[in-house]
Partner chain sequence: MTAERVPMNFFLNGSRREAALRPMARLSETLREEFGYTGVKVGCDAGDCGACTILLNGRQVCACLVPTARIDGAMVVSADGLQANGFLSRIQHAFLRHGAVQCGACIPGMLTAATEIAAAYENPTRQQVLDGLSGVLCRCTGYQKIVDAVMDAGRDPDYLKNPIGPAGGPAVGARLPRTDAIAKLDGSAQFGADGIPTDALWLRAVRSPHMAANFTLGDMAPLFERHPGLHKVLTAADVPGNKCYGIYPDLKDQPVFALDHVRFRGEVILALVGERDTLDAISNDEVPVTYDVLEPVIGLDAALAGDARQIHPDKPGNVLIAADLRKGAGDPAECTHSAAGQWQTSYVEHAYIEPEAGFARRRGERLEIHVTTQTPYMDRDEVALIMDLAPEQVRIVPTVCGGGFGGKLDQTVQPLLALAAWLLERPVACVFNRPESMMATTKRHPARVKAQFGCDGDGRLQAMKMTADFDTGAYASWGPTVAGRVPVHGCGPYLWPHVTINARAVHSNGPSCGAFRGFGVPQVALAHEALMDDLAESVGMDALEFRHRNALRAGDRTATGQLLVASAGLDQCLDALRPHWSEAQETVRRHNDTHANQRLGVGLGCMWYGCGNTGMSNPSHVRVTLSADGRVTLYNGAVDIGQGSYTIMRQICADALGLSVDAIEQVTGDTDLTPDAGKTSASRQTYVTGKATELAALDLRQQILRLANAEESAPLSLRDGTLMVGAAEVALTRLTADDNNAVLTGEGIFDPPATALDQNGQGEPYGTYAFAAQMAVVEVDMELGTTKVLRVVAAHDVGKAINPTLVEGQIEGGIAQGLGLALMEEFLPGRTENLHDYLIPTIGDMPAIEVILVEDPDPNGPQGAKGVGEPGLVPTAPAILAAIKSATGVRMHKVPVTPDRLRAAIITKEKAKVTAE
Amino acid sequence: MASYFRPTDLSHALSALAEGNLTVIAGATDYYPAQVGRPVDHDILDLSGLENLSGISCDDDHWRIGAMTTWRDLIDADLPRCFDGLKAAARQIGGPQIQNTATIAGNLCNASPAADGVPPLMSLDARVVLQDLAGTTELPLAEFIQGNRRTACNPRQLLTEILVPKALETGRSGFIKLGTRSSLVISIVMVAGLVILDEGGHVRQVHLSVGACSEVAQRLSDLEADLIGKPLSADLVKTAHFRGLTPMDDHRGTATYRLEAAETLIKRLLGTLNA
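Kindly present the structure of this chain alone in the form predicted on its own.
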């Protein structure tokens, strides 16, 4: 018979993971729909009782997003403008019921190519904190997500925090999602970006990410390099900047359409960030 464990202490959760093969759930907004019509034949570790993993705080170097922080928590939080892109993504994840329950960390651990939280967090140079009984490990988000539904988190670890550098606080950020309707839809393409300009209006730092065009969201490093030191302009965007993407054909769009859409959305995003 399957067992259900809902600890209220992180050490108890980590001990349970160390002892057996458990399916970890947080908001469970992806887990439960996948179980419709199926008997639960696996042991569950429910993290919803770990209240100390909820909330957003900051220290001298980082903003810290606890693993049980929901999208609604993020939307309602008083945060620097660099989080505007992540907040825009949060408002388009499901509807209010999902936003009130689904966790930011769960979106990352689910590791869907169309996970809306990944591109804006990647543009924020986010790192994740993994914890087990032996201690903690930090990884860049781009290294944590390894492919479709695959992460670097081993069966004995939990993602406990997401870290965003405070050095990015002054950056302007944005997010644009292309779908078949304006809400409650899986992304066809999504783009996110952050830019910091110098006093002369030239690009000092820029991070641009594209999601749903590869197994894992990708930074556009060639385009970022071409923008440094110049006035922010969509005219600098070239088709060659997107050659590292590997979109697929599916019922939501062809690979060719996704590449063209990604280029168009990045140009729109740069226009927004330059406003």
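Moving from the form predicted on its own, what structure would you give for the form predicted together with its partner chain?
Chain alone follows, minus partners and molecules.
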């Protein structure tokens, strides 16, 4: 018979994980759809009782997003403008029911190439905190997600927090999602960005990322480098900046289309970040 465990204490959760092969669920919005037509008979560790993992706080260096924070919690939170892009993504995740249930951390752990949370968090230089009985490890998001549905989280670990450096707080941020219908849609391409300008209006720091155009969303580091020190403008964007992307052909769009759309969306994003 399958087991079900819903601890209220993180250490109990970690001990249970250390003992055996458990399937972790947070919002379960990725879990249940994968079970259609199959028995729901995994040994489950349900994180929803871990109230300490819920909510967004900040300390001297970081904004800290607890693993059980839902997209709705994020939308409702009073946050600096560097989070505008992530909030824009949150409003476009599924529909309201999904936003009310699904967690940001679950979106990262599920590691879909089309996960809408990943590009904005990459632009925020997010790091994740993994914890097991032995202690905690911190990883940049880009290292945490290793491929399609593959992460650095081992079966004994939980992702407990997502960290965003406070240094980016003043950045302007944005997110654009491209899909075939208005809601409940898997992105064909999405882009996110964050920019900090100096007093003269020149780019001091810029982070731009593209999702659904490679196994793992990517930062456009060549483009970022080319923009530094210049007035923010879409004119500097070149097709060559997107060479690192490796989009797929599928029923949502051809690879050629995705590449071109990524460029168009990045140009538009730079336009909105300038406004």
